[in-house]
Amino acid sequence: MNLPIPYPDPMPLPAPVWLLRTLLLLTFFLHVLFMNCLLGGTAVALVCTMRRKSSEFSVRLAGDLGRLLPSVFAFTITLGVAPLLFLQVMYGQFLYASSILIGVPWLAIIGMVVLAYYGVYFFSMKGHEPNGKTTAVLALVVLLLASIAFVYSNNFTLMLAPERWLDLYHSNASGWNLNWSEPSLLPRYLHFVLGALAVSGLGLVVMGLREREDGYRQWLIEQGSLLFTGTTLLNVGVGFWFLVKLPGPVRLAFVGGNGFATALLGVGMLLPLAAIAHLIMAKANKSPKRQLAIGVSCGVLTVAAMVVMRDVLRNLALAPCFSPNRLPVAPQWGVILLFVLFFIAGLATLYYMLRKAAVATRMRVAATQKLQ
């Protein structure tokens, strides 16, 4: 069969497949964390203001998601970059091709960003004193975001299915097409959003673990484990519906065809039941933080191993048309060096203003308690 696949770039690759795989994995792995963190903790925060007349801490939750979502998507955006350069570099033309199908929304997406960044500012202005108005901004954002997550699905979807590129062009040229007949989209979408909001019950744990007044930080200890386990085994059900959606030789790689596609699955699935154990096991703990600290950190496992899962499906899928690994090579190390240099700096910079921001928090609130 003749696929309408272009030809790969000319330019030969500036580093080793692997190099650039690696790369890719890492810096989408924390794109994805702070990813989650945004829908997840959106969402979170839409729900404490809708309970602002029934619970104390809600309103406490809210004020301090609305300080820290604005950073979560200054850092979403900015480490963003990094893995769709490294993707458009290995997979160029099928991400290319892909994205002119679904051309109108995939421009889309940047004035949605811009409409949701204007509503987290809004919210974390207002975030202490939650009323309808807040709440209708924060409903705006949850759907924008929800929205720019089903088109980056759908164009991660239509990228490994070139057979579908032709129909879909003679059906529409002028960009305005979805991927609706993939059978995989929806449970892939779905899987991600519990994910993110499995990802945002993590960080209330870590919020409760830093916080020192002890009926709010039980509060959010209890609330964030309750979160993560209900919508982890919800996924449950969802991953199986997405692995059955599968293409049929995608789906036997990892159920037995493929050795590391079937360990992955594998560690995929045992790592959040892991990470759920662990908090039941924290709450009947007189000393809970070691439990919970372990917990967390199978949670964040789960989503490095749902990241590199990403990855082999997509070099399944891809198999029978192309591989980046017979491409040409030319690498340039001085530039892959300048590149990891800056990259290590940006991640002490991330640090050093995470900590900042979570000192500055800690006095605020320290301050706003006296005042009380």
Given for the second form:
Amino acid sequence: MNLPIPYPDPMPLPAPVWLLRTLLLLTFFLHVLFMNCLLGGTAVALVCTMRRKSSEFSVRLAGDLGRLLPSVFAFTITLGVAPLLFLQVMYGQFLYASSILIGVPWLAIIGMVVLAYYGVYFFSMKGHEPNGKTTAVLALVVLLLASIAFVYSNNFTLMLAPERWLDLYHSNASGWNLNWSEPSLLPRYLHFVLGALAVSGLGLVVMGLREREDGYRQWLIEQGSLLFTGTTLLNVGVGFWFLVKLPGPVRLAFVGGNGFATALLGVGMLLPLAAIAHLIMAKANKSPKRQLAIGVSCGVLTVAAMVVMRDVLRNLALAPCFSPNRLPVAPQWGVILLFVLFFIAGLATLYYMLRKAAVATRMRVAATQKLQ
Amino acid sequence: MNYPVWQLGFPGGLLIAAVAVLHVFISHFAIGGGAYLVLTERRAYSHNDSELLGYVRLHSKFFVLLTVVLGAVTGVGIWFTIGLVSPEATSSLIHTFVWGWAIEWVLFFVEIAAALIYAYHWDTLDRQTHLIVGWIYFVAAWASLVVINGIITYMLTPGRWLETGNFWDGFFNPTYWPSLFIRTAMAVGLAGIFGLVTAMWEPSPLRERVVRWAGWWLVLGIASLLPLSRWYFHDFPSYSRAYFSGMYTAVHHALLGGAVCTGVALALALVFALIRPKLMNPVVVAVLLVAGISVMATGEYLREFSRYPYVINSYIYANDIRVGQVESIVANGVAKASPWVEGSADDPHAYGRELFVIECGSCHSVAGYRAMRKITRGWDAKFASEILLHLPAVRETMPPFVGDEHDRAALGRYLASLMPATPSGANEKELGQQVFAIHCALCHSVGGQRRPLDLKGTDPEGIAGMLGTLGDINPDMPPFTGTDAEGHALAVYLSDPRQ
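Could you output the structure for the form predicted together with its partner chain, given that the previous block was the form predicted on its own?
Full complex below, order starting with the chain above.
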């Protein structure tokens, strides 16, 4: 069958594939962490505002999340820009084609992000005293974020299925499409959304670890561990469903056909189990800090493994027709060096500002407590 | 050609314009506004003015809500939109400048972090550190303009890049510096306008103090636009400088509108901000906002228009077809070059429509914006397919038709089908006038500015004779395809065009 795959850009890649891929995966990993905290965090905040009458800690958590979420939103977007950039360099002809086919929902993401963002700011201003209005706004935000995630799942599965493009284009060229006929669409989407909830559970554990007040700290850790454990166990099942729905050759690669892919899947299943084990054991531990930290680290490493696995899946799915490794390369080393310098300077500046802000906040909190 | 075409029912360029104008309006404010914040804060400290400090604190919250949310997200929005509308050009830009964008991303990151820390740490950070964070914000924001400006100006004037393909040749191109200065001036002016917006929330007499202070920013920014525009325009490619000579009504109107808005903004700023700040009120601020966005939109429109027929000058045409591809598509036909067309076998009309979508759809719609129905009214298929051979001669802003003979005939048939009309008139002169409208008015005017035809007093028979040899007069003229009677009527009209 002749697939309508656009030819790649005639210009060579401006950097070696390994560098582009490293940056793609690194920045995407960071993006996913923040995105998960955003999606899961707003869902948690929604539940908190619904429980505002029965749980004092819920009200408190809603207030804390209200302070955090606008920044989490900002960094979700900022960290999302970089992977999208590197993805376009390597896989542009697939991504542009699939984006155009679902043009309307794809562009609607921008409007949905703006709405959700302002919703989060609204919650941030009212989060310390939640009411019905905040609950309604948060419900809308969660719905918008979940819809954005769904459109992403559609595009990133459709870009791997050029055999479906012509039918979609000829049935609707105005971009009113979604990738409904993709068997792995729903399990993939659910897998990622449940993963987001799980990671936000880890976020609660981290918030607990940084909390000074005993009761609230324990509650945060408990709720976070519970959220992580529950969603992760559920996700094991969804993960199998996802695996079963993958195209035959790709699935086979993950169950023995390809050593690296299979090992990754193994690691990706063991790490969350290790995380759960540590979170449970920490409950019985008198000074659980270390154990919790290990549990959280295992959870974060799971995300890293999943990010690499997702990339392996993409390359396996495209293998019959494309690999970025076959593209000509002409690295712009001078500009790459300049980027590295900017990157280091940017990190240093960021460190300087965050440190100053953190120290100043701590001093202010201490001063306030002294006054009280 | 290489990609599917997103068929919106209107040219995708309009969508880009809508998202882009909103974005540049906010993003230029995000740059100038950064300097406005720190300098206002410093002013408040040095004058020991706690009221002014209260104002700048409030302004910083407004600033973050507008720039970090709507400004940043619409920036990503432009990227989404250009990928959907001009994927080929977007891919090319990304391949050429990915590391420029990567640097831009670092700056964006620092910018966002600094903006949030600045706006939410008024009570925690000491004054000195708070000011430093504000300066970090401004430097990162302006530096992101320094980077993106190279990519935007490259599209209009790629300069030596066309020969060398070198990143820096494309980046520091002929319009880089004037554009950087003009955008910086715009940023300063917009900082003033938005400073006035939040000033309206303050009570008197603080309000007057802020109005005067913001007014200086506005006047400084707007007043520098005129000399900077002249410099910028001077470095435009020579072919596009000709577009400004009055031959395009849209350009003429845009220039006029831009000049009026600039003048209005300057006059309002002088009167209501500097001379009588007490009189400044929300209505005037609203007018200034509208004037500001209009100036910005005009500038962007003229820059984009000047790029025609290209989206990347001399490299990719406005309809996303690469200049380097033209030869092979002309030789082999569109159906071979594009996997997205269904071909002509079953339905030639549908094939013509597909060609229209690919080749014309980025600038023209059938019945809406730049409607083809108005242009092709009364065309016959032969005339339409002949016109397609001469598009760059018809309008300097149009890319050539790309395709083989079969494609050209199919698109010609489709265009002719859009608005069939047979010329008719109460007398020969009226008929001639209609024939002129159909066959000549696309390129010529009678008594107008655009390629005027002055044949008044010429023998009609002589003119009718010339209609058979138009190609000899000018190889860019398509043959006259009307009937003999229509030809004669046209000749009568041209020999005495008075009503």
